[in-house]
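Below you'll find only one chain, the form predicted on its own, shown as structure tokens.
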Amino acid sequence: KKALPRLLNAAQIPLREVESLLHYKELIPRLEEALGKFSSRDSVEVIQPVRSTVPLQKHNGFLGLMPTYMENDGVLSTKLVCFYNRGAGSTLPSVSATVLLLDPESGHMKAVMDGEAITSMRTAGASEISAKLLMRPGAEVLAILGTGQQALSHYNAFTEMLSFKEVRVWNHRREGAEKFCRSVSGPVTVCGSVEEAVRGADVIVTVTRSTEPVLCGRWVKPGAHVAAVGACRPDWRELDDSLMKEAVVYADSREGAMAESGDVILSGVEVFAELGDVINGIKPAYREKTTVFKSLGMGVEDAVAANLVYEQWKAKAYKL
């Protein structure tokens, strides 16, 4: 009885409002202090376990329960998402993801919101981390694999926060890569082939719905950098073998790598270091070679995410 009230005095913030209040300028500053902070393996900084997830055979997908506490920063969320393997065609989204921000002290919820948002913006935001520390100097190339919700985002990074002449994109239906050159500010070039959207590009995005490899190692030149975002599950994978031996290997997560990562754990590869192991100036950032950022998502970048909405949505409705 008492529980009821808890749950309803929660700030309930959906997809529009998240939207409004988050920006990949505060949004990314924060995001790399996190990963630091993570990497730190400081539990008083960050206790995150591994992804638990749970089947959706039925649907052909998974069920993920991702928790957080970061006791420094008074930070304790969950995410509960949802994400499945799709049919070309489905209109269904590939992704469904619900954010809860708690009180630590209480226990209490302090806020529910919608989770499209936050997970679309803080992986871009963390692949846009891994491009500035990793890419070549002068990088003017940038191709982008797959055109959902996931490309767009990234589009929005890459471009508000970093700067290119040129960007490309290809997607299996051509249709799908039109639609999405019509939905971004900026100019993008069409790609009949995987080939020809990524030779010569100094920086690859690959946020695709393949569970096979569509990267080959042969076309990438050398000392581009690749933020590998799909493939999210042991047996499913964007990037081939070549690719993967040939490059240096971060992660956001290492223990998440080797848990959920096809492209790590079927390549055989070692992962040399996690992001928040160069923001720590523990790991050297190999610009001159060529190199893999596999993301696979974190909880503590759904935390500062979340808790930067939720004070943005407390500033606002003060003033009103």
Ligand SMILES: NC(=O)C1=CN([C@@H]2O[C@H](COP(=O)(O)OP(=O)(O)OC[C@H]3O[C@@H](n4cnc5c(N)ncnc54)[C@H](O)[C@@H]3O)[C@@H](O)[C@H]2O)C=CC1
The other form holds:
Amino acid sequence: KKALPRLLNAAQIPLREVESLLHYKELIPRLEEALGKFSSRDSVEVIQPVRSTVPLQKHNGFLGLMPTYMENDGVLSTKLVCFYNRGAGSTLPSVSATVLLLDPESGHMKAVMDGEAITSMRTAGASEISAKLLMRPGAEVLAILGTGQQALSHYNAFTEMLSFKEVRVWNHRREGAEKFCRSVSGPVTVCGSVEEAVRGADVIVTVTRSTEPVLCGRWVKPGAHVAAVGACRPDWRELDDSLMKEAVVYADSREGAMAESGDVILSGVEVFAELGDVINGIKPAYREKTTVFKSLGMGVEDAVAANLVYEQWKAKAYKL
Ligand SMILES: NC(=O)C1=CN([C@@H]2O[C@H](COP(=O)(O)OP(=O)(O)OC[C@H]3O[C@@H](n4cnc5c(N)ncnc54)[C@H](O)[C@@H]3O)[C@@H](O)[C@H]2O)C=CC1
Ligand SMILES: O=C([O-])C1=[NH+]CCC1
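Now show me the form predicted together with the named molecule; what you just gave was the form predicted on its own.
Full assembly next; the chain just shown is listed first.
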């Protein structure tokens, strides 16, 4: 019997199925473990170079290639992600991604899966871990700046895994913030300015496509935690210099932040630690100080999320 071409043997897992298989309660502990392994810089745990990017100038975007190998876990994957800074009229998403999971021994493809939900959920999961480690105990007020895809996943992860008494949102177009409020299940206050949204907030999530600072240090309560998720290019900003200089800055990857983060590069600040260093007990979590977690996104986060999806998919397909 003629064998099927190898590509057709690979599981194909579309967006809705990935969404139905991925849950924060299982994903976040795996992300936490992966961040610790990444920061141990042990090549049998994780090999993950800083992503390569190719500009798509005509479309105001980039293609990012994000390979990862976890030898001890037998996980080999790469994500292909295109991200765009689209104009207001566009109906296309800002992020379009595919994750390929390979068998490390043969190099054959095990699965091809949609990377949109993986990107949204693993990013929100990493930010949730940053907040859990770095926010003040008893944090009550969460502010989210931006109301797109990442805002929604961050709202879901933060309200499911942590407890806040109040959630505020701001968007540069008010109708975007109003639409966001209608799409979520809990109460959210729409704010007319960034300052109104963040004054007194304990945790602030920045998930905009801005290329200029939207969040100023003078509005941020001392001791607040900021998860800064947008501005993933060396000349893009979301946070101003005063906030960057006031805060203790943590990152997912030190090399990633120094290569890609405009907030880090242009403010000239040092990355104090990776989240994985805190998880590994190598560096302290300064909960009482103002902290920034600069997230760029890492292949190892995609690898563990995709592996989890694949495990769940197999269990469902073969009724394990
Ligand atoms: N750190 C990471 O791992 C990841 C970071 N990202 C980044 O997160 C950000 C948000 O991504 P998505 O939610 O997928 O995008 P999105 O397009 O769904 O949402 C972007 C939000 O920013 C707002 N916005 C657009 N231009 C703005 C401006 N000039 N000033 C203020 N707000 C503006 C939009 O109205 C919208 O509310 C992007 O910068 C993206 O590159 C995305 C995926 C992973
Ligand atoms: O990690 C990721 O997938 C991305 N980071 C910035 C845009 C996409």
